[in-house]
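Shown here is one chain on its own, the form predicted on its own, set out as structure tokens.
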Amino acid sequence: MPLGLIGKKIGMGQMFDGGKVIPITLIEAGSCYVIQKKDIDRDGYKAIQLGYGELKKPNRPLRGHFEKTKVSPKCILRELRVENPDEFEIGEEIKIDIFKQGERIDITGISKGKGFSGGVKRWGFRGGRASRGSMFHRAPGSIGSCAIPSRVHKGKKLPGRMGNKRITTKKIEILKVDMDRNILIVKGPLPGHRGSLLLLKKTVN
């Protein structure tokens, strides 16, 4: 199964390949820290916890589960499926060097969230006549039949909430590792704003 990181958008930029144009996101991805294994006896499948970001007032709870690992308390836990978890220790640091250059991964974050949105801006419907007098202008339209089946169907495109989910962005290319700063350089846009959490794990072919 993939191994991982947790990380935090930090914006987006772009570099230039030979006068081409190439849009580009930066993540600050770990340090993360092995804080419990799970396994099949005790918890039914196999993975890891990890932990992410300082957290400086933890309550009783979190306090007595990281006072096993002798680790600081992380404000971020987030759980990652393995093959073996005997593979690692608890309290191990995994730093961005699991990821290399020209690597795809895969990354998981929240999008934005954009409010509640009519059907021209959430579904892309092309709406009524702008002219005026139209009486039709960026309405739904007819969303079912009258006698049969009289009702509206399950899935149909209407106004409502939009953004604010769970989006993974697969084969995502890694242009540049920074191991100093713990900065990735990934090609393309990723969900989310300045500072959203992301979890990147690697692609499964």
Second form
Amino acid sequence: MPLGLIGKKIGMGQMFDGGKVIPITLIEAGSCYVIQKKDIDRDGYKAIQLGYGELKKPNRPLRGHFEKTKVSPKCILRELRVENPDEFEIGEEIKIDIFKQGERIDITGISKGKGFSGGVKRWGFRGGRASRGSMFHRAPGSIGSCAIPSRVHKGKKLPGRMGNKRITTKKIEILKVDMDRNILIVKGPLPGHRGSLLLLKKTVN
Amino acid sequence: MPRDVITEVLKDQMRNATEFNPGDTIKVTIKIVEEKKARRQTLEGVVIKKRGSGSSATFTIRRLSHEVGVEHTFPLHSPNIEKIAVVSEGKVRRAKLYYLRNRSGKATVKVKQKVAKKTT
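For comparison with the form predicted on its own, produce the structure of the form predicted in complex with the partner chain.
Once more the chain from above appears, this time first in line as the rest of the complex follows.
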């Protein structure tokens, strides 16, 4: 039963593992509610829709959507593909106890936007020497040959927009599940800024 | 707000309760594990800096080892630290005592005005 949750990145800290310091990320993975079930006949695929976070002023279509569920309106709705949507009930609360300590999960988020970045930052180009008469600093350099292709190859690594992309970090280890505070502590960094939305899923394989 | 939450959640990570300040001379007993054998070592030195907050705070002591100044930085709440004992309190005017590095010789590296006990 692949299951997931919607959460928020709180920030990073560190914990001791024996004498070693390990980097950790705290996630507030609040109570999610099953809002809707999608099935093959009606929707063409099987999924459940999860809601997270309170929505203060639902518009009319959304009000109707939530009235069916008897759950207060949620501001974030995400779908989760499941094998059998009928295992869930509409309005059912899903909490972080679906995850266990030591388990590995996949976490998806939107990475921090870096704006229009050059090749050195974006692709790890080495760049040139800064001083001593060097006339080549951080420019991309040659981007291909001359008359033979007469074009730039597709996918050529060039400067451009970096970050602000959907990133999934896989097999993140769970170090602690704090049921009282709805907080999950995982090892290592996660995409996105503090307070950014995260989608937590059980690692499939 | 998020910072407070982190501090709150990681409270159980904070082990050390001994209070000391830069300028104090302290004795740090550390546990060293070498090939499954644990031994203890006590280092005595002057605290030259404390930094960070919550469970990630660290401190640095400076001491003389064979007449060479040596600095050790430890995470304040490391489980490898068994004990911190304050030997004497120092009276200093700044938080980071980097100026001790510029001194030479045994006496000067460690010289430190001890708190003049004001008994009033």
